[in-house]
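Here's a solo chain for you in structure tokens, the form predicted alone.
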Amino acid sequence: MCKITMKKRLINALLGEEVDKMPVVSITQTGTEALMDICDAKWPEAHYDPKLMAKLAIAAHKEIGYEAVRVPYCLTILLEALGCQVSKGHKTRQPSITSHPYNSREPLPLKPISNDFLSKGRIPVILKTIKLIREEIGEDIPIIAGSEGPVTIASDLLEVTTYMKWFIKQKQAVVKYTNYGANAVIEYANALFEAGADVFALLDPVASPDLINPRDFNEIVLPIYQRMSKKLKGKVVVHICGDITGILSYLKETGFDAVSIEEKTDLEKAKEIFESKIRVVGNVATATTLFNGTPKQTYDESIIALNKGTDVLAPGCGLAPLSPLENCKAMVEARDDYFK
């Protein structure tokens, strides 16, 4: 096969089409302290300044060799725009939610998503950042933009323990709040595509079987994901943390292009269940390998993922800010050696 661009390689991989070699990217966050020091774009400022955010994102492509540029670095953008208060964090700590505006024993009326929603909070920062990145990197390198998913949004608007209780006592309210989150994601994601993003990463850690019974996932979350997939105007990768083996058969039916998995989910098993209907992204361990391991361990784990048939080689979750660059680079080295 003749040489193709990084963007074409990633899109082909997500479509299950022919590639010259598997892409190596990060679907999840890429900001590390080492990259911040190299490009002089540090947290928390890089969460709020489009130029700094773009510099740090591009650094992961230039310094590590990841074949995509990924923004932003947290799961608070939509939640802030929907009324949550956010702590800015610091150089090695991401922003976090500090308030839950709808937390109550009984469901509260949801404020309608306003016509000027895309001007709320840091949404304009992300949209401007994507445009700056495209101007800098050109058209041949893909941009991945991510956000918190509808389950995670609903759980943080309420507070996660309240949300979990409602799966037993207030299922209609769970559907209502989760659909509300989905509507916000759809509007935001399509704005990201319009700004220049090529792939949308839907990060929904609270949808994990660790928190939600697979039966409830099938009955409540899956139909919402299916509605979203019909309305999102680009390629979508969904990421759910933990061992998601119990919901793989449901994720197969979402209509999304790919599922990003952690090392807790066996990649071969996922491939077997998906039957080429949806692609697999992953799954080099972030905490035990990329953060705490060695380049050799990262290299070996990357080769294992490639042998098991990953469609896109990627960290299993977001990079820990103190992850050594040598470990991250070992992923690219392993992929390159694998396809010599």
Given for the second form:
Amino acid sequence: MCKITMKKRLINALLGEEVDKMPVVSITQTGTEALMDICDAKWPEAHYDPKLMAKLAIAAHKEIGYEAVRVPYCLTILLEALGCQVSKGHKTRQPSITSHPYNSREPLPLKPISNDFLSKGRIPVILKTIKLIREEIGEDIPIIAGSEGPVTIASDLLEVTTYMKWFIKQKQAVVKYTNYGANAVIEYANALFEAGADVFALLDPVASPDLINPRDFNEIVLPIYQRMSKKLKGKVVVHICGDITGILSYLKETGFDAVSIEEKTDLEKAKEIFESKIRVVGNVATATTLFNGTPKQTYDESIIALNKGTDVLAPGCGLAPLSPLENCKAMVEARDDYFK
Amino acid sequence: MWVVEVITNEEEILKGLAEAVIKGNEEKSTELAQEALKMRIDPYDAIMNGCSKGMNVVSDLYEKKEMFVPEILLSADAMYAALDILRPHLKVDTTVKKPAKIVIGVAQGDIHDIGKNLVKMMLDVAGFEIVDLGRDIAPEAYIEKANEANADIVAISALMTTSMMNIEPVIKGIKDKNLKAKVVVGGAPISSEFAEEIGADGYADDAVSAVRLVKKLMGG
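Having gone through the form predicted alone, I am curious about the other one (the form predicted in complex with the partner chain); can you provide its structure?
Full assembly next; the chain just shown is listed first.
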């Protein structure tokens, strides 16, 4: 097989087609303090300035060796555009949501998503960043752009405890709010593709069985994901945290290209359930290994993930900002050795 | 005849209370708690053999993954509605040993408090006295409160790799000040190895095992 570009390798892997070796990327956030110091683009500024955001994102590709450039570093872009207040965080703390505009005992009417939605909040920053990255890295390296998914959006518009209770008490409202989140994601993600993103990472931590009953996931969330997958004009990887074994069989039916899992979900089990219908991305442990472990542990876990048949080697969740660079690099080294 | 009927009613009310908690029916648990007082059922009995019993079933179903967070949140609402009515009527019994006191909170820099709230509720219903500091709590605040309340346990949860770093200073502070409180930790990114590394006295991976852990540490 002749040498293929990193972009082609990632796309092929996500489609389950032949590759020379499994790609090693991060589907989730890549900003670490070590990288910020190397490239002199730091949080919180790098969440707001396209040049700094691009610089830090490219650093994860150049310094660690991940075979993609991934933006942004938080799960607040769409929520901010939809009316939530955001705290900026600091150098090693991500921005977070501080207000819930629709929090109420009874469902409130949702403001329609405006025609100028793509000019709201930091959406223009992200679109600009993707263009800058593309100019800098050329066509052969893939760009991954991520955002909070519809369940997470709905949970923060309302406040997560209210949203949870409504799964039982106000099912119709849950469907309505989650669909509203989905509409925002569809519009935003397609704009990301248009700006030059190759892969969209749909991050929906609140959809985890840690919080939601798998039965409700099947009944309410799956149809919404399916609707999204029909409208999204590019490759989509959905990422859900925690032990998601209980919803793997539903995720298989989403129509997305791949599912990103963390170490709490068994990769072999996921492969077995997915058959050839959807791919698996993962699942080196971010807290215990990449952050708190050693390069050796990271290397070994990467080999295990490859042995278990991961389609794309990746951290199981967002990189902890204080993760040592040597640990992150050990993933790439393991992949290279594996395919020597 | 009259006596028999009262006993049957009392049993029915306790059973009804447990059922209302399991089903997360707040209206029903409120109504039955009021009914229990009216019937002069010992509020302690109504709590232990009604609400707590129901919550034990909830814990079981949660462990078996037959119940999930949304259902438990409604059960918690139903339980607290009843407790709010019953607790003011509890007779103070000075002969009974005081329950262990637990200071609980979410680590600094972290606002994810669903897990903490579940642990708090399970401990509450297991009979412990809880001081809830809330979320995004600075290490100093845990130490200060543990000292002031003479706490037996400090329970801290963290859901982020950044906030989990803010637990160790609490443990260090408690040791430096020679406080008696034992520190237990939990939350998604935390493992038992990490807990051990930072010197925690225990680790639990969910709300039900947190209760088990605390009971064990309290020698019960």
